[in-house]
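Shown next as structure tokens: one chain only, the form predicted on its own.
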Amino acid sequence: MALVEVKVPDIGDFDEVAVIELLVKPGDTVTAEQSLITVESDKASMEIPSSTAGVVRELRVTLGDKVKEGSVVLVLEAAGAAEAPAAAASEPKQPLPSVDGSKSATESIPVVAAVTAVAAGPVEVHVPDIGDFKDVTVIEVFVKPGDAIKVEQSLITVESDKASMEIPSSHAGVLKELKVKVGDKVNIGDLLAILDGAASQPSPQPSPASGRGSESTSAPMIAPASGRVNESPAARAATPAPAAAGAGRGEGGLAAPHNPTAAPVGLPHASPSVRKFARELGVPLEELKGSGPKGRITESDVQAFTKAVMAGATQTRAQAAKAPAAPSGDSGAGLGLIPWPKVDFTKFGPVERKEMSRIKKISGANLLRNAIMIPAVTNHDDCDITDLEAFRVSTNKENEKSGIKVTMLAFLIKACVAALKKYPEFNSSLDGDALIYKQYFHIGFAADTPNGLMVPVIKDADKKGIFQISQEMGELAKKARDGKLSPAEMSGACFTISSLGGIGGRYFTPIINAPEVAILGVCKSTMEPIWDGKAFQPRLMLPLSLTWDHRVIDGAAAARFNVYLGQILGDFRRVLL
């Protein structure tokens, strides 16, 4: 084992940039290309990776330090490190992206494409050459149609998993049309905007720096050998255009109390890793005030905000907008109720406290709202599935080699689609005093996971067969158990089925998943003696519990829906009618 100093590589022609984030600590084991620190200039921030693998023995930088090419970041204890310097010396240095926005060196990021003078009139602004990258994500948009744009004024921010940077305008004028939005993927040459107005001046082209060669190669915005992939655009939240970077933020110290009704404090000031962490937790960065240098939002700020929201000590702006005004006095959740009892359970015996999972906290709030706001009624019924179960078992035996196991829930989904088509009010949603009748059939099904209940959605179930539905259900259920379901895979349902499967129980009253107007609860089927007019016959009976919104559906319609659903399950040929 030997000690190796890891230094700041060549990241372009710059003087000094600030360390804004430490991603490792002494004792950590790091791999080659693992990010160690985040540095930032006034134009971009990026993560500095390790040049070798090993165990961190000493950090040589702290938050706020200024570093430049060759500055020692940390000391690693690395196996076989003695051979590494010699090997590294024989290879040409791979320049990393500039982080100070400088345009005087060929290795730095050329943030503005070279253009020629253009006469007044419509002008197209394209993504310039910002290095060897593909499909980076737009995370912020700073302008809107009608804004007066100056040369070099920032239009958008793009981000990879290693760095984020602002893309400026190559021309001046009035923004006529913006061609991108938050979440879009862009590449070199993509059209960003169309400007109208005064004759635009060409923006300067990077000139070669002395001693650096004359090759016109641009440094990659995404650091080499990065194996990480950008997150889905659906996970990103739109951020407001800033009045000024860091406006309304303190210069360090403790952040001011969160006020969800206040106007946005400006462009969120955070590194790519903190932005990614916030997106994973669903935290709106524009509502946070950072405690880091120059008001920078740190990972601890995101964690503190999340804990405060979960504990009910604060609200996001979206929650505050939806929350009803609380009446005067201590009324309990604004509903005129007495306060929730506070009990010291330790007085009665030993206890153990465990925090609820994030999924249970989120779903709990939705369930409470739905249970209180919806005048729900539940109809209970039984249906004979003896013949359908025999058909299901024989089908699985015949198709054993396919690897697809057909479940009763797949038949239930197809049967519900048929019932929704016959009774379209069950496939509607309230919108003020109007009803929205959906012409599509997306069926949600409750999936039990280690983290709580989740509801994946089978899209366009009317266009899919039993085998396709069974296969898709298995894939979605596995994603739910692994915590990998995307928001898109849990949205858009018209009707939900909550099945307890073979667990047990007879009937229950499921809570409607708003904005749907009905939900079907299914319990374990049991063999029962059923009178056929001459004798009692053993029949497999499936208990059904249909909960419906009385504002939209009346009792007679609900009874007809349940009866028709039972008829289909009793003779599945009816789905063809």
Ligand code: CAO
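Computed from a predicted structure; not experimentally measured. Rigid core here is just the name for the largest C-alpha set that superposes within 1.5 Å across the two forms. Residue numbers count along the first chain shown, from 1. First, how it differs from the form predicted in complex with the ligand.
- In a rigid-core overlay of the protein, S300 has its C-alpha displaced by at least 2 Å between the two forms.
- When two forms of a protein are overlaid on their rigid core, residues whose CA moves 2 Å or more are considered shifted, and L22 is one of them between the two forms.
- Relative to the superposed rigid core, the position of the CA of I530 differs between the two forms by less than 2 Å.
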Second form
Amino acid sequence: MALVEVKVPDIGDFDEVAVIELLVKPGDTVTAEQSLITVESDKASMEIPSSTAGVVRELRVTLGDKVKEGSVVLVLEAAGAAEAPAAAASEPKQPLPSVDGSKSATESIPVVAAVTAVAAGPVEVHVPDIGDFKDVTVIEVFVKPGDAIKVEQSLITVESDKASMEIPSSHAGVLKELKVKVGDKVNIGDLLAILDGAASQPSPQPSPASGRGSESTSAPMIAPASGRVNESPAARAATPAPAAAGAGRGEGGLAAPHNPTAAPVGLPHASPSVRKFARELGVPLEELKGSGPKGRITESDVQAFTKAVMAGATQTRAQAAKAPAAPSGDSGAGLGLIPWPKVDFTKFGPVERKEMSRIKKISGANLLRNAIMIPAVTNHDDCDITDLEAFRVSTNKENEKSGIKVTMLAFLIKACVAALKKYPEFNSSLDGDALIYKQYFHIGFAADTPNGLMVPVIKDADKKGIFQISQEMGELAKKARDGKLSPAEMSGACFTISSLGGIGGRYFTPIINAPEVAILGVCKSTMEPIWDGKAFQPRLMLPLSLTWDHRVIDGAAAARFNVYLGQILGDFRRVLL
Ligand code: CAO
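Got the form predicted on its own; any chance of the form predicted in complex with the ligand too?
All chains and molecules follow, beginning with the one already shown.
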């Protein structure tokens, strides 16, 4: 039996990233390159693919775990060696030797064996009386086959449009089969799981959920969530990212508008990374209104709340308690902002609702943070690329056979490297009150892909020639469009160029890709009459839009950067001066 440990590959600069999604479960058949889990850092989330095809025997990570390069994600029976997956999943587990000789898989085996030894036959666990809630969606699964389950232990979280609630197990035993998965709709009485019952005993009379959905008199009859609901805000703030199994979430669903005088209502609905982000900023998550799907709190909600508190537009409960005379901040909108307009578009005509791609959601959150947190200014300028374009065209003609097409963007990358060398603050990043000056020149370029915007990075652009940069750019842009860029290929940029030159437009205001401090936007070059002191001459003019972080860069420096960039693009020999 060829059992293989699948490990986290090289994920570039990302160290200790949190597992936010499990995409497979024991018994699943996976193909090589199939995504297994999603991990998330403070910059991005990414899916970790399988290095091998086979059948998943054991997951070694749970939601909220921190992983890094080399961490074991799961053990799988390599393709060809797998028996029927269903049979394999129901067999008692054997210690699994790993390819690198470790035997950490044995850790879970005594638990399984001990419990199955007193098994009293299969027991079905059904959805209990959940009050008025019908067709609720499973949004979280806390357990997996093989887990030892206690009576009252939460198995899944379901969510309606009003509330989310955990569904507890009515019996103890070892989870043999889970009958639901994330996204399924369930109702009272639906079969959730089959346990190998250990001294099976029905759960006591269920009690109302602590979720906001339990406010109605027809409260859902489910077991109480864990004691976290009664924890102090400080204790909650110290709670680590939730693990998959048994971590009581208390409640979820739509968060109320921020009211600092209102009583705490329990743990809010947010991903581990957002919880971590909130802890780092000292933001009381339970006081936030979530703007994500079904009221989930997003990173931007945390930022907007922080901004509103800093601007004095709202207060935390702790602040309100210290200054009771202060306004409550309860404008009905929360966060000091007017609420996002809620429009029933069907009133005006037919519509179709489509979820945004994962890339769009991730880049959207990052763009919002960068737009809100960076005092950004954009300078627009034009530069004369008549001679450079003629050189580019003739170079491409001469090298037609090489198959490498030299692009204007490659020259822009080289020109930016020269400008970054001359104005090093553009090649820096803020670190508290200090600036980190980078002595390397990695240039990101925005690539338009069917799934959204991606930013591959040309590493050490200062050490590469125009041909090499053009070739790498072509390869990276293709990988981006095919969704095959690795995290390493998207990390480490010092400065980004966003070129819309192949499409059109005149100027735009690109958003800085934090923690970089500037970005260059480029639009389509056009022939224009330029006055040379005696007459108008037809010159090919390239519009440049440089956005810069005013905390780091002054307006004069930005203007000088643009002028210098224009001079180089006008005559590349200046790079040698
Ligand atoms: N002015 C005039 N023409 C230009 C030009 C410019 N500034 N830049 C490129 N062109 C021309 C090219 O010469 C090419 O013409 P030919 O096919 O006749 O040779 C054509 O436009 C297409 O170029 P391209 O876009 O394929 O190549 P590129 O190197 O300029 O760009 C890439 C590559 C990956 C950056 C681009 O394909 C892309 O994805 N751009 C969009 C980036 C984006 O979305 N930015 C917005 C981010 S903010 O939301």
